[in-house]
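A single chain comes next, written as structure tokens; it is the form predicted on its own.
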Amino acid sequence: MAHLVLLPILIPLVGAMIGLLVRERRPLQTAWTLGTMLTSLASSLWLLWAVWQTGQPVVFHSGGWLAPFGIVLVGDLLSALFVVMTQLVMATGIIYALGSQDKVVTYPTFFPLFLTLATGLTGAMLTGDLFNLYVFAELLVISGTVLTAVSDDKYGTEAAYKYFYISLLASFFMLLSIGSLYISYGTLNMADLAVRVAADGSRPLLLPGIAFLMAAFMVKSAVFPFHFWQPDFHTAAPTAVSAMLSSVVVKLGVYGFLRMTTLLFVEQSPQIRAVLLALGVIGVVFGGLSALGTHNVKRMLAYSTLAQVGFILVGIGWGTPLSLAAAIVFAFNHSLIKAAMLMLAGYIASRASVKSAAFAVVTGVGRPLPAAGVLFFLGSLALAGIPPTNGFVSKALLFTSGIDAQGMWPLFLIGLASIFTLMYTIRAFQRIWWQAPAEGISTKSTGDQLIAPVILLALILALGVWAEPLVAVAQAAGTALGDPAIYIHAVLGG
């Protein structure tokens, strides 16, 4: 059973290496990549099912060395659900890339790098050690940087430099945190560190360690005011890549904040949550206003991610079992919605006579494409939180948890700012599918395929109509997070 937690990391990593070996045979490489990702997704679903049935985390001790001396991988309800979310969206990203007209997807290293991207994100969420979280995060950054640098867009290299150097700043913050915590407590195993911090929270380097770790996760999730790299990056990155980084990769920071407030620094969590609550509200308002004023569909959706992550931070900031469950549900549902919307933006850009997602180019391009219009409209409803989509489930659960937590002022502000989402998405829909195109702009007869966004929109509607399984797992995860002894006992025993 312990090896179940290893498979979602090992399968895409081995798949990437074999993908490189068959790089000269593209049909074989693409089929292998998709098969690898689907197999890995099946293993992550198996892991989630095992944890759900037993009620206990699955722990793998590398090399037979028991924690805290050896490296451990831990699959509890939170990490297992986030890994399923990650690999589900990654699988649709590969499907989109297979039907994309971008030249970059024909490069022999594109699909292996896509699998290493999945490996890095999966490993970061399953590791039980802070230093190995840093290692997996670096694998994630390197893969994302290269995939952006080889983009067809002429600004791809510039965007890759921005992403790399901002991520380098986050890595610096994380290493400073790791050093501070190791000097103070002599361990980086998260369960062992949680025990030692709870026993003695007076070490002088503890607060700097917390602050540096928060800053690292804020950069990873593009939380205000560390959001400035994201719009340029997602505008220039290949659609299949930007859809992954704006939907699931930003959830690494969300995952980190959940671990910080419920496991690592429980005594210090009220102060951490207060900061997250304030930044979450600011992010919702600022992201919504920025999305309203932008000139590019992908850029609009990048600012939208800033706002949507803000909603999640508010849920973490309230800190009740219900609000934590709401944050988990919101994170899962947002990943599906945002990936679908960015794929649709890429589809429209690929059908324009001048390939670009700028409104000046795509206005009117969607008029001969009614099927894509229906999908974009459904995605807009989901992003705005309107039934029968899963976005409605996310916001209803979050707002209910806000009433339960008596967080009236934040609830009022994010509720008011929610209107912005409907405004900028419907404005984009009207411009692309209703207005006449500019002179010299026409719709091409061929472009990217709609298979991947269709799959995601089907899941979005399914989770809107039948949300009980996801909500039940999230509520169980939220309850388990309220008792860190479950995680600690599973890792350390005794």
Second form
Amino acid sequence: MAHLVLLPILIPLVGAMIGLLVRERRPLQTAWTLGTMLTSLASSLWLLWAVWQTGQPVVFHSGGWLAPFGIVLVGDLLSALFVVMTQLVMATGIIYALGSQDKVVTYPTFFPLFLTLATGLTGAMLTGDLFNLYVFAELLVISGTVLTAVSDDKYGTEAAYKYFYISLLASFFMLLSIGSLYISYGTLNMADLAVRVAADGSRPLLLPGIAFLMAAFMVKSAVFPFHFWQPDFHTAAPTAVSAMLSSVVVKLGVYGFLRMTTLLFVEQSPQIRAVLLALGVIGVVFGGLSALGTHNVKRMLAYSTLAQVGFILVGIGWGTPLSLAAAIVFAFNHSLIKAAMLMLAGYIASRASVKSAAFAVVTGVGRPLPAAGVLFFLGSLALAGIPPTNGFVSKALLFTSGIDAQGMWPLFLIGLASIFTLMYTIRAFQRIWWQAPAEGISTKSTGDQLIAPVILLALILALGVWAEPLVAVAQAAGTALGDPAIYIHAVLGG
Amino acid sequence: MELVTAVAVGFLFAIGVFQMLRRNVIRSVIGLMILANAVNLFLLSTGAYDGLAAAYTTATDMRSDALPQALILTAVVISLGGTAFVLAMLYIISSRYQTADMDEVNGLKN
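Switch from the form predicted on its own to the form predicted in complex with its partner chain and print that structure.
Everything in the complex follows now, all chains and molecules, and the chain you saw is the first one.
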């Protein structure tokens, strides 16, 4: 049973290796990649089911070395849910790439890199060891950067360079944090570290360790002062990749903050939460305003990610079990919505005369494409949080938990700022589907396929109408996060 | 010995950060490499002064901690791969823009 937690990491990793071996035979490679990803998704659903049924985290001690000494992989409700989210969106990303006209998807290493991206993200969420988290995060960063650097967009390399440079700096922050925590407490196992930090919070290097770790996760999630690389990077990446980067990859930092405030540094969490709350509110307002001022659909959606991650951080910042559950639901739903929206933006760009998502190029392109218009409109409703979509569920939960947590000022500000969401998505919708195209702009007859965004929007509507299972799992996860002893007991035993 | 290590780590950090802030892209990558070494040296110092003897000897003294060295080994390999990749991208960028000035590599700005 404990081996279950290995499957979502091992399946894509082995799949990537075999995918490299069959790179000469493209039909085989694409079928293999899709099959691998779907198998992996099934295994992560199985993991979530197992954790949900037993109510206990699944712990795997690698190499048979018991907890504080060996590396452990831990699948508790939070990480299992995040892994399901990751692999679900990754699977639709592969489906989008299969129907894409981009030249980049024909490169022999494209699909294996996609699988290593999934491996890195899944591994970072399932590991119970800080250094192992760093290694998986590096795998994720390198895969994502390579996928962007080979983009059809001629500025792909420039954006990838920017991102990689900042990410290497973030990795240094993480290593500094690992060193500071190791010299203070002599362990890197997250559960063991939590016990020792709780026992003695007076070590001089503890606060620098926390600050460095926060900086690292903020770069990963593109939180407000560390966001500057994100719009460029997400605009220049190939559509299938940018849909992953802007939806699930930014959730790694969110996951890290959840773990930091509820497991590693419980004593210090009020200060961490205050910072997250402030930065989250700034991110919501700043991201909304920036998205209003852009001239490119993809860039608008990238800024919108900044705002939506801000909402999640506000939920973590309130820190009650209910608001943690709301943050988890918000993270899950936002991944689906943002991936669908970016795929639709990429679809429109693939139909435009020049392959670009700039408003100057795509204005009026949507007129012969009503199906995509309906999908984009539904996605806009979801992003703005209007029923019957899952965006409404996540916003309703978040605002309820905010009233519950007495966080009136942040609630007021983010409530006001969520109007921006409606403004910029509807503006994009009007320009693409309502306005008449400019002289000489025509819609191409072929382009990317719509299967992946249709799947995602079906899920968005389904989770909007029938939200109980997700909310129940998230609430159980939020309650479990309120008691770090559950995680610690499962890992260290005794 | 502690003092020498501390000064060396601090000095490497200072040079690394200074080079990173230069406008020349090549200099900023060199700054990144120096910073990687500074971080690795810092990691090494977290385990170096616990014991007196090397980690895997038959000596009966108190041994030093081997874990930070294993961590550095991994970090070095990762930063090697990262540096190689950064240099490859730098090569493409510098040949495309025909410049090493960071302010002129601004295709994404427009």
